[in-house]
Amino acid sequence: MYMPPRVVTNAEIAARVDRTEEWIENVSGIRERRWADPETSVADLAVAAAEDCLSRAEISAASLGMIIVASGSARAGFPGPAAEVAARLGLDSTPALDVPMASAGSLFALVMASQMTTHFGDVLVIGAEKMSAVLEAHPLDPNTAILFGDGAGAALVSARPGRWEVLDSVLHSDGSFRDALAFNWNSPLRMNGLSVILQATRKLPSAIEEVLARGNVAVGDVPVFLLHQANQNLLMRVAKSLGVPSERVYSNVGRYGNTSSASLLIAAAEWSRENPAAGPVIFSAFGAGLHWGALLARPRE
């Protein structure tokens, strides 16, 4: 993972959107977030997370068979950031794929990677977002400016033995709600907060229960749920819906804010550094589109 060094507190945001620090934390559970410098790009964040992941996996970039970069905040146009990331890792013929999806992008990329390892071998999945650029492209909206942060996470998906084994996954999309959360660089980020929270509260637990049922795994047997870090209230709603203690739904949103498609892999990277792999693990995300799903993994035996 990689987080920019600049910490943006609720006090700084509150002064810009005419709200109080307490109001921001009460409605989102967020106390601070990281914002990258103006000259830092999505590719810069992605490369930093990629290098951290490769170092932890103790492999070189030259062994990669494919790179997948998920980002909803990369600048419009082509090529996307994946080509630059591959070049900066020293690769000149390795396929590099962009997944231009907000919030759920890294989950979709993980699922695709798990299906591609038999052909491509080691697949590096990166979620990288510079949401501060999205926010500051237009006058700040109090309802969205309080939520988002920047950062990147990465995971190596391989046919070789690793820490976890992917067992199953489910993915879903419903374009009828595509206008509930949308952005283009010509106009401000649009978010129907009520619609998004209602849909996410229903769809995240449903996807998790679906993949657990397919794997014949009980909800109570899952020690940790690694979710897209949208806001603290949503994480608690998912825990309540699943009937699990809130501490089983990993949360770092209070420190990093909502980093869109980077958040799932940042949460997984941070949690995995602090905890042994014990019992099945759920990865799950929900985002603009609407796109959502869940992936079930277990410690490699």
Second form
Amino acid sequence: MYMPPRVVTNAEIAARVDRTEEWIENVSGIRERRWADPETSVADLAVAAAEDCLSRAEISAASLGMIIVASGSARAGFPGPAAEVAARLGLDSTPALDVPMASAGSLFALVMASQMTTHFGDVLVIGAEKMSAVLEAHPLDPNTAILFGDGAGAALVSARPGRWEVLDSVLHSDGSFRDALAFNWNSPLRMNGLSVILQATRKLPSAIEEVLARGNVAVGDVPVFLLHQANQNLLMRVAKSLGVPSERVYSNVGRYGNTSSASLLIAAAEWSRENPAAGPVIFSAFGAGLHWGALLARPRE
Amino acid sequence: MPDASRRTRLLAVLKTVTSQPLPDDDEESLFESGLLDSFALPDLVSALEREFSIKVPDRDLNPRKFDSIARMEAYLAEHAA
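Compare with the form predicted alone: the form predicted in complex with the partner chain:
Then the entire complex follows, led off by the chain already shown.
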């Protein structure tokens, strides 16, 4: 993972959007986030996270069979950031795929990667977002400016034995609510918070319960739920819906804000560094599209 | 045809998810008036499902359908037994 060093506090945001620090924390659970410098690109963040992941996995980029970069905040146009990331990792023929999807992108990429390893070998999945550029492209809107942060996470998905084994996954999309959360560089980020939260509070627990039922795993046997870090209130709501203690839903949204498609892999990286893998783990995300789903993994025995 | 019992039950459900007094005007937006916020809405929908033994499908999870007492009554008239 890689987080830009500049910490943006609620005090700084509050002053710019005419709100109070307390209001920001109450509605989001966010105390601070990281914003990259103006010169930093999505590819810069992605390369830093990729290098950290490869170093920890003790493998070289040359051994990768594919790279997938999930990002909803890369600059419009082509090529997407994946080709640049691959080139900067020293690769000149490894396929590099963009998943231009906000929030749920790294979950979709993880699921795709888990199905692709038998053909391609090791797949490096990266979620990288510079949401500050999305926010700063237009006058700040208090309802969105308080939420988002920058950062990148990465995970190596391999057919070889690793720390976790992917057991099953479910993915879903419903474009009928595509206007509820949408952005292009020509106009400000649009978010119908009521609609998004109403959908997310149903779809996240539903996808998690679906994949657990398919795997015949009881919700109480899952020690940790690694979710897209959208909003602390939403994470608590998902825990309540699942009937699990809120501390089982990992949270770092208070420190990093909502880093869109990067957040799932950042959460996974932080959690796995701090905790031994014990019991099945759920990855789950929901985002603009709408796209949502869940992945069930367990420690490799 | 207005259903007095349904309305009474709807108002009782609303009072369980908000501590604020309900508006006199059935058409008033409960979100714009601040009576409901984004995290009270999921609670409201779940409470309506329990009270009226209905399942609100995801495609109906549109805040506009639950924006006012009048709109909720209309939704329940169509979907609740």
